[in-house]
Each structure stands twice: as structure tokens, then as C-alpha cells.
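Next up is one chain by itself, shown in C-alpha cells, the form predicted on its own.
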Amino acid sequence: MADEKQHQFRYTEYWQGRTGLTFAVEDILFSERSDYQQVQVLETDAFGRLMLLDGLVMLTEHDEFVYHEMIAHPALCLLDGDAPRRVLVVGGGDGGTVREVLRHEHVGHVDLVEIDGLVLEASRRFFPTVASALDDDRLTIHVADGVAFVNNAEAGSYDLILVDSTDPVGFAEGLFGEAFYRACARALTARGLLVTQAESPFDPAFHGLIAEAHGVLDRLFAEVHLYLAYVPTYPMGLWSFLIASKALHPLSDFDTAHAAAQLAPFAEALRYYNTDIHRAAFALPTFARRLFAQD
């Protein structure tokens, strides 16, 4: 008798032509179209609940922690001193990046700017552990265009800006341009940091984007560096981030003892990031180094 699992519904996100990653789907929990995109939540057999935006995998319950920890903690642990910090998260309506940022006691206020309110709604309803910090008193949620928000921000108003965006198409395309990065640089303090997700360096389709983004940021910031993390359900598995700073180097200015002290109150909650991973993430394989000249 055939195993009934062989007959269940499957969903494939295609990356290049007919190549992609296939999920066995137990149920379709949510599917609605906003003014911007189709938002769907699927129940899968191996990765738990899965959120799709216009058919692209945004997060799964079982591996979301990797991306969210790695976009937030390397920069937060690099910030020196213990003064209350102001953080801006552009995108990130699922709430995972905000959750990680707000673990840090020295963060005084966070602005979350998400253009699509339906993403916030779906995450609150179907991913409560990811959206767990969306009601934190230190957080202000703005359902608005991130590019316009940054353009209108006061100069020097943030210590850290995290760009937790979708792929650079459609309404998200402006989050990868020089004008946006220039506005971010203006909105940061003199020792401020910018982190943006930068797609997969394993995918040739994104080599130009990574190189171009690095080049633009290099003209605006004193330090620009690529770092990596392994996210199983993202295209090719290997994912990259760019960190840019007006003053701080992500390795030579990284104080391991200070970072460990910052992480100590919630270290048990972390499943990917630690001080050793911080340093290792900046060790790039040769093919990634060749995308641009590293300092």
C-alpha cells in the first residue's frame, strides 16, 4: 500500500529555471492579497509554518531564528557604550528582527516601518513566537513606505538601521538604491551602523546586486563588510548581509567580553549567534571575496 505522504500537496519555490526547493504542505492556513502582494501561510511537514510573499519564502518556523539573529546581533554587539540606543527597522513586518533587537536592554526605542499591514496581521496570527515583541512598549510601528520614512528622518537620529527587506523587485526595489543608502547615512549618528540583507552570493543572479550595493555603501561609509549565515530555506542556503559603519570595524572594534556581557541576559534564547559566530561570519570563501575587493 502506498504511503499517503507521497500524495500530499507540495509547493516549490523556483530559483533558476526549474531548480528550487520543494515543501510538502499539510494545509493552506492563510491566503490574501494586499495592495502590494499576495501573503500566504502554509503548514509544512518539515519546517512548520511557512510564510510566502508573492510566492517567495520569507520565513519558516524552524529556521527563521538564523536570519533574524544574524541581521540584528552582530551590529548591536558592536555598538560601544551602554547609552540607550535608537534603532530603525525597515521592513521586517513579521516581527522577528524586532524581537531580536529588543532582547538588548540598552535599546531604548525601535521604529518598525513596514509598508504592508497584512504581513503584520498574518505574523501576529500565525507566527506568535516570531511576532512576540510587536507589542513591546519600546516599539513604535509605522505602516508606511520605508524609503519615504528614512528620507524624512532627522539627521543623526538613529544608532542603527536594519534593512530587513524582500528581494529587490517591485515596491522593495528602492531599498537597494544609492539614494536610499545616502538617506540612511544621513539619519545615522557619527558612530552609527547600517545592516542590510544582501541575498545569496551563491546565486549568480545576485552577484551584480551585491557588488553594486557594496560599492555604493563604500562611497558613503568608512567601513563596509559582507558577512554570511546559513539559512536552509533561502535560495542556495548561504545568505549574506552587508554591514556599513561611519567609524566601527566589525572585527577590530568587536570587544568579545563586552558582547558576551550584552548577550548574557538572553544567551540561552539564542540558537545561532554567539561571539565565535560573529568573527567566523566575516571569514568569506574565495568566490564571495571575488565579488568585490575586500579591505
Contents of the next structure:
Number of protein chains: 2
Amino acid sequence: MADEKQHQFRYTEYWQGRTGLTFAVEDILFSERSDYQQVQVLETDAFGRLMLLDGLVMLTEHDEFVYHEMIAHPALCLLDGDAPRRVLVVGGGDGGTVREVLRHEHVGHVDLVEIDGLVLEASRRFFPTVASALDDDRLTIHVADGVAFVNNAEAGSYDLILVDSTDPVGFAEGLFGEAFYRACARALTARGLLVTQAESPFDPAFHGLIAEAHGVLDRLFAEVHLYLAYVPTYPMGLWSFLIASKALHPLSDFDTAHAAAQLAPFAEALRYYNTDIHRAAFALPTFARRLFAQD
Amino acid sequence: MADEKQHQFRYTEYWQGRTGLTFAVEDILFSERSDYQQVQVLETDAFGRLMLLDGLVMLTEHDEFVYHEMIAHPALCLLDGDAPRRVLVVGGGDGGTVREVLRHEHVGHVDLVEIDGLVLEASRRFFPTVASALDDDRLTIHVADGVAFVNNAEAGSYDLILVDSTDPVGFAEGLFGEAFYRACARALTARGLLVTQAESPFDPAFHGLIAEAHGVLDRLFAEVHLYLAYVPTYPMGLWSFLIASKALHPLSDFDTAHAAAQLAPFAEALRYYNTDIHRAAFALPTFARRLFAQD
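Form predicted on its own done, so how does the form predicted together with a further copy of the same chain look?
Now the complete complex, all chains and molecules, led by this one.
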């Protein structure tokens, strides 16, 4: 009997050279070009549905929880006090990041600024568990340019800014530059936090970017730290985030009991983040430490 | 101009279904069948040389340091006292694990028991930086079956046993069973440690194996803990190890100053492990915690 799987489509995202992750594609569910990028949704054999933006893996159903929990909860659990939080998410039109943010009861309002309405549309249609919070009353969606939005934001108007961007090429490049980070610093409160995805420290191609972003943030914020999470379908599997704060140190100001109390109402929904992972995520392998003098 | 790279060979190790990591293959350097398995060495475009055993990635030049440092140093840094150590490495014929073990000055003797002489030969020939310690005076190489070797070992004769095995199929299956773990417990000193690679907790196919090995070890040892490391070229990128001890807790008995002093003579050679990583490696993502009641 012939193996029908032999006849499947395959899709490979090349990480370095022509080495990268190959997915068996059961079906191509969606493929459209927006003003910004090609948006595609594939049904894969091992990771459920997969969203590609210009051929790069944005998320899969099976492992999106890692990235979305890890961009949101470390900073949200670090914010002190009990006042309602104002959060800005730049990018992240799939809705996964705001889903995690809105789990926190103390979050009073979230602005989601996604440049590409087609990403929102594709996520609502094909990733209902990811887009599940896009209709939350506390959320305002802006289909707009993130850089301009932050430039126009009132000073001190956000407790937290999460930069959930694509790779730093094309229209997303501005989200990794000094002018943007400076505007973020201005838009944040005195105890505010900025988190940005920072590619893979295992990929030499991104060492310069990570070191440069770290250096720029260092000039604008008192505390800048890299932290890590495993995302199997992202290049090299090891992903990094930069967290920057004018006041809070992500470890010494992390109150485990306060964080555990914040997480308790939705602890069952979490699959990656916990208070031990919070501390562990900031421990860098020696090769990553050597990217900058962070000890 | 034609892109010459279009004409490269590719090799994919399928992780789940037909999803997995694809390597561009510049050259096939070695391909021979031993009594046990097919041993192949490929030159890849992004990870340097790659050793395949029966088509599964054993190591690449560019990321082998992660696995080899993380199977060896957590346990070696945990062993207390200053007496010369006796270490047994089961499997690991490439030499990477003994290279890391032999960096420690207090290691007095190492027995390396590799069933397949062809792995030793291929590593010496194609991975000189991995096989670099195979001629160390403190090392005895036994081309023999690991299960039989441990069964015949004198009781209480090793301070540390490292099980650096291939996947639990075929001839390596015995290295994951209760009889083998029981023989290891017998061969260890009263404060001895056992470490075994335990596949990826991100792959549902291995959840049963990890939980079962954990359960068996729990009946034989006072302390059993899972810890994690990122290995980009291993399935799912996230790899686990089980550490078992009759006496030592891998965190509460971990003396940072003692460990740092042990590592100091070769700190420059390490690219992954450090004392912060030691502690962080034991923090499990929530999904991994749920594999067993480890809290």
C-alpha cells in the first residue's frame, strides 16, 4: 500500500542557509497578500495550524502558548501596586499577547496597534483560541502604524508596552530603533516596563541586533535584561526578549507571593509561565552572556 | 546566474509525523554500517559537521556543547568533598561527554562504555574537538554493552554514572529500564549520582517514557529531578535530563561557591553551563511539571 503522506506538501522556514524547520502541510487554508505582507495559514501534521507572514512562522496552535505567555506575564507579574493597568501592545495582531494580558484582573485597558488588518482577520477566522480575547471590553484595536501611535501617545500614559513584532526587516524595522524606544520611554509611567521580542541569541545573525537593542535601551532605562523561552517552531528554538524598566529590576523587585496571587485566578490556563520560570528565564547560557556584559 | 545552493542535498530528521529539522548537506563525509547502526557524517551549511546514527541527529559541531556540558557539569558540580572521583559514562562514544567530565581536576578515573566502536572511530576522524579527550590518561574506553558492564561493576564503585544514550529503541532500550537503573544504583557510592538523557518533554511521544523513568528512579533514589537545556538540532529543541541521587538534592545541596571554584580552571571553555544555569535548568515550564507531580 502506498504511503499517502509521501504526497504531502512541505514547507521549510530556513533558519540559516538552507537549514531550517520543515512542516508537512495537510492543507493550505488561507493565502492572501495585504499591503504589507503575504499572510498564509497552513494545516500542519504536527503543530496544528500555522500562520506564516512573508514565509516566516508567526505562530502555530501547538506552541504559541510559550511565546505569548512569556512576552506578557513576566512584566505583568513584576508591576507593583494594585491600580488598574494601562497596556499597549504593538504588533501582535493574532491576539495571543492580548489574550494573556487580559487574563490579569488588574489590567484596566489595552490598546492593540496592529499595522495589518489582514492578520487580525486571519487570526479571528483560523485561530479562535488565539484571537479569543479580541472582543474583550477592555481592549481597543487600532489598525495603524505602531511607531506613529507611540509617537502620538500621551507621556506617561502606559504602565506596560509590549512590542510583539515580526523580524526587524521592512515595515517592522522601525520597532527596533532608538527613536521608537525613546518614544516608548516617554509614553511609559515612571515605574513602567517595556518588553520587546529580540529574536534568537543562538543565531549569530541576530547577535548584533540583540547587542545593539540592549545598548540603546541601556541609555534610556535604568534596568535592561534579556530573558529566554523555548519556542520549538521559531528559528533555533531558543527565543529572547528584552525587558526594560525605569525603576524595577526583574529579579530583585519580583515578589513571588504577589505574582502567585496575580496568577492564581487563571493558573489552570497557563502552560509555560510560573514564578520559578520567571526567575529561571533570566539565567543566560554563557554564550548569551558573552553577547554583552550582563552579569 | 543560477543559485548553486539549489542543487544541494538536504537531510530531514522528522520529529513528529513529517515535521522536522532540515539540513542542507554540503558533503557526505562518511557512511558505514556497524553491527548496531548506520553511522553517517555530513557536512552541513549551518551547523558544521553532523553525526547521524540510524538517521537521528547525535551531534553537530555548532551545538554539541549544550548537550555535553549539560549532561556532565550539573552532577559534577554537585558532588561534594575533594576526593578523586570515579565516573562511568555509558554510551557517548563521540567523546563529548568525557571531554567535559575530564575538565574537572577532581575526576580521577573515567570508564567510557560504548557498544559501537564505529562511533568512536568516526568521532576521532571527523570531530577532533569532540573526541579531544579520548586519549586522556584518566580514561579507559570499553567497547562493550553498557547494561552488562554496569551489572558486572563492583558495588559502590562510582561517584557518578552518566547515561549518554541514543533514543530508547533497539539496543539502547535496556538503558531506560528498571533493571539497568537498579544496577546503576548498586554501582554508585552512597552519595553517588546518576544522570540520564531523557528526550524532549515537548514531544508528547516521550511523555510516557519520561514519567515512567522518573517513577522507576523514584523507587531507587531519594532525589529524582528533571532538568532542561536547549539543543537547537535535537527534536523540538528542548531537551531533558533526569538526575537521581541517594543523598544530594540538586538545588538545596548545590554550593555555588564550591561549584564556581571547580569550574574556574576551565571557565573560558564553557559556552552554556554556569552556576545560574544550574539553578535555572531545574525550573520546569508548567506543561513539563504536569508530566509528574514534581513541585
